[in-house]
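As structure tokens, one chain now follows by itself in the form predicted on its own.
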Amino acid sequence: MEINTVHSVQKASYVSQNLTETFDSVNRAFSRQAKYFDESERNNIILADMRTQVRDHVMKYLKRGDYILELNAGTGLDAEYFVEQGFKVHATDLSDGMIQMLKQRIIHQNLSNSITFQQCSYTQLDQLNTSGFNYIFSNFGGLNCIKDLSQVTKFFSGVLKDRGFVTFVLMSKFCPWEFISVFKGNFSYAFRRFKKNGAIAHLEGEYFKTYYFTPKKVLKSFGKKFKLIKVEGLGVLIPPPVKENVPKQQPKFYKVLKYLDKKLRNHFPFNRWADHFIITLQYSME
């Protein structure tokens, strides 16, 4: 018994090491990408039609004065839009880079009294300085820097109101874009997502594991208190966001590409064969 307890707080220890790793180096890579992340955005047609389905997605759940929640705020583009639509966000982040330039922007845009901020881990909600939200939000991938996903949920029940809605947006286990890179020959690309025990990412000379769920292992992750409410594929046929010359190079077949989306991406299993996919659960105190 003594040997098994001593074992687990060794393994507890190297997961928590291995995590504190992980998140320096991610916060270093997204230190040096704040800088021109805005700039990047609005230079990007694919990236910036899918920030719209997501926000599209999030505004069927919202009911006037809602208090959200914002997990990976990075420099504030949705928290801004949300305030435009009139609710009121707590954004946190973990970068360095990425909270100073969401201060810059709350400052600039005049939003202190809609937008607050936090630089905390979402390991580290127990931390909050607020609570009571609406809404949980957390978009494009910031949550597949972690394995184990239930290391955020467990805190949910604790700052969220009874009948409050979580949205994810994750990186999914299969993207077709990424796939048919066998018929090139790239096995190791088109596979990547299927590893056990996560991919390497490289960003801004930084290196660090990602790993990518399935809307099953995502569920399995809230428990009992949380329903499931939809899952919607997000770049199911338009091409991910490093493609970004298509829709400038070829404009009418990326038209086509973004009609055949919208009609396929509510719609198994092309709801979990996407780039991303948004998930969104509500949770009941009962």
Ligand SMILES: C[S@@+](CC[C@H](N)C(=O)[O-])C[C@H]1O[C@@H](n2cnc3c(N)ncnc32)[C@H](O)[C@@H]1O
Contents of the next structure:
Amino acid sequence: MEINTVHSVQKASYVSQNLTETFDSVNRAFSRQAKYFDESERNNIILADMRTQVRDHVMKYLKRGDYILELNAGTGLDAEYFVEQGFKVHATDLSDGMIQMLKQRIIHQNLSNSITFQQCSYTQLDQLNTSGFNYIFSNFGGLNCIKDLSQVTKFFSGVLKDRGFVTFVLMSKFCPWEFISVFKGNFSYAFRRFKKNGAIAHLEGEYFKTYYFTPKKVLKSFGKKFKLIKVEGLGVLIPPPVKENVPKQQPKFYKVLKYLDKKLRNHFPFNRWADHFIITLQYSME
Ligand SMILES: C[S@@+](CC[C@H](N)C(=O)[O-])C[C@H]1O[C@@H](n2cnc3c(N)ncnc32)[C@H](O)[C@@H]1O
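Alongside the form predicted on its own that was just displayed, please also present the structure of the form predicted together with this ligand.
Below, the chain from earlier opens the complete complex, with every other chain and molecule after it.
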């Protein structure tokens, strides 16, 4: 496989006339973040633990030789991991900066035989230059930038093979760690995820809308041909990645939280009461 040339991103003003809802500001924000994205991940134990949990989840459903479509792939951390496990990946992202970092990763790690890439929004999957995937994967809330997930899932039956899997990792509506700030009187922070029309995210000097999901809402965005396989909480008791000092300053406390988190995260309601949740569905053509 060859590395694909970078496609120009269409201005996504069709999403909304409201400036905060276009992908232009999302592109600018993540492009700025791209330069230090991998480094901040390396220094953040919580983020690394969460990523390990996501990968372990996905590995349960992947089969030898599978071809993965990754949405909002960022700098390609997961794409590289899945290639190391023997899979092929078509990695997509909207952001100029992320695509640039992804391209550098492919060149420096000599991955062009197993990772291809394409700059495109997940709302433009009809423009993909390849198909026949066994798995569609989206990690760490890239899909929280869109209100209506059906604008993404509507393309899946056209590119996914029969019995293929989809795994989304999304920020949830109810995060216990955030909610406890209600006891400190910080009501706007505690309730921000419940806002019907999304909360304003501030990243790298840019403002854009972020939407929070329940597994039920995600399921609704898929047609009847997708069956729910598993919902798992990600960051139930362990703090969200912004609290990156907790494991460094209170390692024993973090270890206990991690142990209890593992016990709870597969059981209702903790499989959805978490910073993020991992949801996996399976596609059936009939
Ligand atoms: C928090 S980063 C996660 C990146 C990667 N999945 C990871 O786990 O490292 C979110 C990513 O979503 C991408 N993104 C946001 N909106 C997008 C869209 N409409 N289409 C494709 N990618 C998008 C951003 O460019 C960014 O790379």
